[in-house]
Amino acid sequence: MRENIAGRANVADTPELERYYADLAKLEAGALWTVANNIEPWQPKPSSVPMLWRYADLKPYVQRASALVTPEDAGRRVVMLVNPGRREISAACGLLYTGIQIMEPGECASSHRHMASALRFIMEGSGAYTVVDGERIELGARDFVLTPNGTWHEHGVDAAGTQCIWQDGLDIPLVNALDTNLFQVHKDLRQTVSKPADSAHGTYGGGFLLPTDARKNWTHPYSPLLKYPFDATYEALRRADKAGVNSPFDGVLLEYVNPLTGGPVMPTIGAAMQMLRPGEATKAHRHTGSIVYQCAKGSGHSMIDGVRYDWTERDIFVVPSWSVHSHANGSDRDDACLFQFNDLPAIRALGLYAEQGVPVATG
């Protein structure tokens, strides 16, 4: 692509140049000026496109998977959500993967670990649990749990529970792009539970109180607080609202953090919950980094690159990097909450974060 702008590639083809390019290709080489304007765009040009997946449409297929394959045969019984612009890497947005997993009462998937970081957001059901490095974590609807990279983990549903469905979020496409992924299945297929249930939450979930030796005893780069219950999250949002915490672009937005550092829950994946007050409509902005949203409570709509996407509870949608977006609560009586996970920790660590307010209508 030629551009008649000073400092940009603007070379006209000639027969001699075409022969030159052909000769370079034989050596698996090329001339930078033939691609420079494409690989150095004026602004981010994501391959991902805005998408919304309605839970009401997906749920029958998720439940059908339960009748078609077993957790043992499938490894993980998941319907993945694939962005049309990222099909070749099975990504939902940018270099983030997401899917919807289902498990029946009494089922348990084999214990495994991988280089990719992962999280779960429970959508519905009771009796779900995750075991992470020997700790059993009990999970309810809209709870958020970490399974950080390198940790042994398995998921299941108690025999006395109900059918459970949750959203998975992983950075598999990023880890694969870096050629660093590894996967292992536990030699015994199950872990030995060696810690009291929910012990991490008991130790680190006190909010403003931590054991005095917590920082000395925890050496991992991810949060020791593996579970973030929704009830405490929602109460924190309500308190923040009363305290006047409010962004013109995001409403009341609170980040899930590592209680020892105040930083993101994992080095490559961040997560947050935002609350839109009754009738609230945010201003539009854009930033680098990809975001996968799920409506955790209420209903509303988002404007993404000029297109309106209406969402209700359990719907999932994505905002690609540098896409202009805003959100609006559809009710004038009740608040709405959006859970998100994102690649912002990696973006910020690499010094690649940028943000702009955009003077457009929210719709």
The other form holds:
Number of protein chains: 4
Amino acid sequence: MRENIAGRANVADTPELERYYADLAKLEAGALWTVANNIEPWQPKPSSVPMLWRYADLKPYVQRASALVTPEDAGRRVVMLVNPGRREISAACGLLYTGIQIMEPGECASSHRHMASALRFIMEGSGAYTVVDGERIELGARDFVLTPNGTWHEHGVDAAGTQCIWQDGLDIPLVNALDTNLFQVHKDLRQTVSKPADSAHGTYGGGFLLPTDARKNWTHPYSPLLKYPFDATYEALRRADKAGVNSPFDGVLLEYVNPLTGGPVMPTIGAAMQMLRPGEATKAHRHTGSIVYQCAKGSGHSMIDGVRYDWTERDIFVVPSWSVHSHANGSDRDDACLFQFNDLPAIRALGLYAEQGVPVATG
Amino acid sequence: MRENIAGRANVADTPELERYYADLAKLEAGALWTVANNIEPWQPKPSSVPMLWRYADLKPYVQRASALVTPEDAGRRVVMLVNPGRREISAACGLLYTGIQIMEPGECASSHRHMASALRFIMEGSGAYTVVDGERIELGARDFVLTPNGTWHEHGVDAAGTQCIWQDGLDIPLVNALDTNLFQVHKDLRQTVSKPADSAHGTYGGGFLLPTDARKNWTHPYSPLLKYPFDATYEALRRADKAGVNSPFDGVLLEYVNPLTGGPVMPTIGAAMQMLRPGEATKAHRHTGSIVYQCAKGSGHSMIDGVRYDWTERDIFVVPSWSVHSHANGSDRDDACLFQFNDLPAIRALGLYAEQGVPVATG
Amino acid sequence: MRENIAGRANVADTPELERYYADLAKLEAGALWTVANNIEPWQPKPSSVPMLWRYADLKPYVQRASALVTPEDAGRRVVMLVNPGRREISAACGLLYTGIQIMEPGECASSHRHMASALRFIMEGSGAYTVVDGERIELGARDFVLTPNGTWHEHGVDAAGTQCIWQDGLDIPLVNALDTNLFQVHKDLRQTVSKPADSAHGTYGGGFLLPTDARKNWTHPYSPLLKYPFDATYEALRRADKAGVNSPFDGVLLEYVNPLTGGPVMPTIGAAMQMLRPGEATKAHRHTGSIVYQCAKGSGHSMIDGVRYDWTERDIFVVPSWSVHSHANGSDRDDACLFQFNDLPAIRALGLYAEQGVPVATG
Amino acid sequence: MRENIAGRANVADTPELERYYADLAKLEAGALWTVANNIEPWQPKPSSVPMLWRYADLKPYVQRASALVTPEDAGRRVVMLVNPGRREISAACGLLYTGIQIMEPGECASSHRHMASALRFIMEGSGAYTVVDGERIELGARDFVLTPNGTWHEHGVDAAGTQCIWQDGLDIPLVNALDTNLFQVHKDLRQTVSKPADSAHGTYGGGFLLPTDARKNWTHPYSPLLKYPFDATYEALRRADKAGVNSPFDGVLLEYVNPLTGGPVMPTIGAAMQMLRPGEATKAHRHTGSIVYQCAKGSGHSMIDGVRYDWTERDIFVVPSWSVHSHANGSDRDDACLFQFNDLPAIRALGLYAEQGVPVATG
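What I would like now is the form predicted together with another copy of the chain, since the data block earlier showed the form predicted alone; can you produce it?
Okay, now the whole complex, with that chain kicking things off.
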């Protein structure tokens, strides 16, 4: 791709150059100027496209998976959401994976661990639990839970519970892009529960209280707090609203944080819950980083690169890096909440964050 | 002080040496060996002594201050607690100051700021408030609130409130020991309230949720969260107990932290609340650092350097650096809570923390 | 890919499932168990392969580029080294790009900046210079220089110099994988030199001395020190050797660091120089992360996944993530030096580092 | 001390109040308003006074100590410099101690360690060495060396050396003010040298190069680099000068730093070397923090709170906290260098730093 702009590659093919390129190819080499404008674009050119998956469309297929395969055969019984531009790596957006998992009462997946980091956001059902490194964590609808990389983890639903459906979020495509994936199945397929239930919540969930030396004793790069319940989250959003916390681009947005650092819950994946007040419509902006949203409450729409995407509870949609986006609550009476997970901790840690407010609508 | 031990100073006075010392004194100099053993003791030799002040003794005098002086004349109407070994610097223990302040309904102290950092722990009354850098903070009994160094602050009690009494804690002796105190009275004697009431709590008090860029936007070394309510604190202690948080020396102890860092609330003063379970008696230990305690709930006793100090609600007592101490709840049915503030953040930041479990009782 | 192992996906295709998969595809969804074993491999499966490019082979082609294209038309006159497994993204290994650039005396590339971070390692010639954010930096053979992301930079060779050839290293594939590239050409095509020559070296290169508030005043995530001269580097390696610095896997290896943090020079790319002592042969290990090496001094060979790669000065070779590798100096009398750059700072910041010593040779 | 200013204590004594104060005293309490204006001054009121000790005056007495006491009896044979305002704590300025130590060829002090942190700046002689935690460090004139808190250390002079004199700097008064001193004599009185000579210099002294995981492997809060030689320091100052490093208040000032962090060498004591260019006279400023200077090269004078102090090589002088000070090189041809150590790392860590430029001369 030639560009007739000073500072950009602009070399016409000639027979001599073509022979030169062929010679270089034999040496497993090439001429930078033949690809420079492509690999150094003026701005990000994600192959991901904006997408919205309606829960009403997906749910029947998720439920059918229960009938079609056992958790034992499938490993995990998940319908994954695949961006049309990222099929070869099974990503929902950028280097993020997402899927919808279903479990019936009494089922339990085998214990494993991997270099990928994972999170779950509970969509429906009661009795779901996760065991992470020996701690059993009870989960209700709209609760958010981590299974950070390297932790032994397994998911299940109590026999006394109901059919449970949740969203999984992972950084598998990122971990693969960096050639770093490792995977292990637990030798006993089931780990021993060695800690009091929800003990991380009791230890680190005090809000603004921590045990002595908590920071010193915790040596992992991820949050020791694993469960972030929805009730406390929603209450915090309402308090933050009253306190004047508001972004023109995101309304009242609070990030889930590691209580030991005030930073993101995991090094590769961040998560947040945002509240759009009744009638609120945000301004548009764009920034580097990929986002996967799920509507957690209410309904509304988002404009992504000029196209309108209407969402209601449990719908999932994605905003690719550098896409112009804004959100609008569809109700004048009730607030609406969007859960999100994203790769912003990675983007920021690597010094790759850039942001741009957009004065006029684009598209 | 001579010591007949290899590696310690052991020089006998002679007429020649005495003349030498006199000559050195004329040059504003001296011989190290004449003081070395004193200034480098084998272990800390605090001039502070263990002390307990009964609230029942102090309260009448605190109340009498109301009749004797106006807040305008006194600046702040405070009965300070003075360690017998630290009278010259008005310290309660080590380099920590504490006092008991009283305010009547409708009274308000003038606004000021200083290099010293301060905290308050509310003992009695309703309607107390603090204004810190434009934010008004409502305070109830056993709430803990910061007024970090450099912040404009003023205290008052609503006209509709009751007589209020609280404990002040400051690092004035430390700030003076380092020759760094600065003091300013607000030019208008009263600052303008420019933020929603309790907005820091709404913004930073979400527990495990923070606004985007909260860490980046906050440039002060102290916590942006200023109020730590007792109810949430007590609830956190009970959850921590169930989660197995327990120190053999302190029972269930949680430190108040800066939610942006997981670290102490201020660089010079830390604070914590500890719960002794029914019947709990801790092991003894000693460590560097000075502690000022107030019994926040229940009753019991502490052993400090072999002496028993019985405490009940609102009693204040101190443990000097390196003193052997343990605590015991006096009840088999109810828990007991001790609030404390200390200089441990300073001690730790300067690399001066040392600790020692004590296998057998000393005294 | 089915695997008959508990905890792995092992679902046979059936007509019913095939219809199910087709239905999912219409919803831009899929069944995780059809790809799970592929996207979560037991260990990293890089598409990059070990490679060595001989300078003797490449140099004629690099020099011919000088005759074939102008710097103006080419943007930068570079022969890039392309891993056979990474042709679609022009990477040399993993998500790292490398190329060999040539400039003739008096030539100068136009000034630009981009989200990608870059480094250069000088191979031959005299008179090369780089201008980075207003500072002109003189470069000699085997000097290492940064042009971090966001900095305006331009390269040139003084009219009085000689033909110069250097290795470029960039994170372009990583920055593209994260959809974060941005590119700008300087409006004047040339920036103004506004600082004393080599002023960063004078300011931050004192070794163990820094100006007051240097850490506070520098707000970028990359090193303010831009040039790392070879002479001082080599001297440091020899001192480190005498001090006993030695890794069984890498001999005497020192990382170039940001003097303000002791950490890597840039958030995405690390660099190091290692010295193999006369006769030294290291043990084999493997770890996550991709490495691009250039032999800076001497000769020897590396074993990479069981294959021997012989190298001499200016040869470039790569070790893909998780490849087993060891190095051997070919001389019993002289030391050998390997320059490297890698993605380890990114790998570590994201919590994706894993390492394994290899007790016996693999291949 | 009453002050008739709103916001300050202004309470007249009355018989009733005097009885009240007497009653409070019996309870080991007091009325804050009786001391408030004293303990919260408008600005720092150090009891330390500016002082200069001429080396020409001190040296004969230092040398006489050699004749008067043995190192064995004295522990360390040191003439300490005592500020007239700090005699009770043997401080030279603020909470800093300094002294001049002498050792004859073949002498060696016994090994000990303590909570206080120490440094030495060599004044005269050859053959001096320090052993710190098993590493022997050779020292020449104007070299700067650390013996951080907790390290076993001993000082000596080789039998083949000459009489050596150096300045000791310690934070003993600070460590005592915080009631944290601990002291131990080595059980063998002499430690085993277990590392190559100057190995810290070889390992960490590469300037902008560090061994892999150096930051991770070093867990102490002080610099692993212990010796900072003068030659490299002076060279760095000259390079910094050319690079434009210059403070209006301090000329070319470079701080000795921990190469793993870019921060101060020890948590409680910082050190720096500053160069006044020929003819340079700095502007005056004042700030919190105490400084002990030694003239390392040349001659000149400093104005401290309006009084002139002339200094030449090896003279030692102090600037108390908040004292207005400026420096002038006495030569128009040669540069002058001032070594300093200070408590600024402590002041800054505790959030107590304040600074003020002084537009006109004060005094």
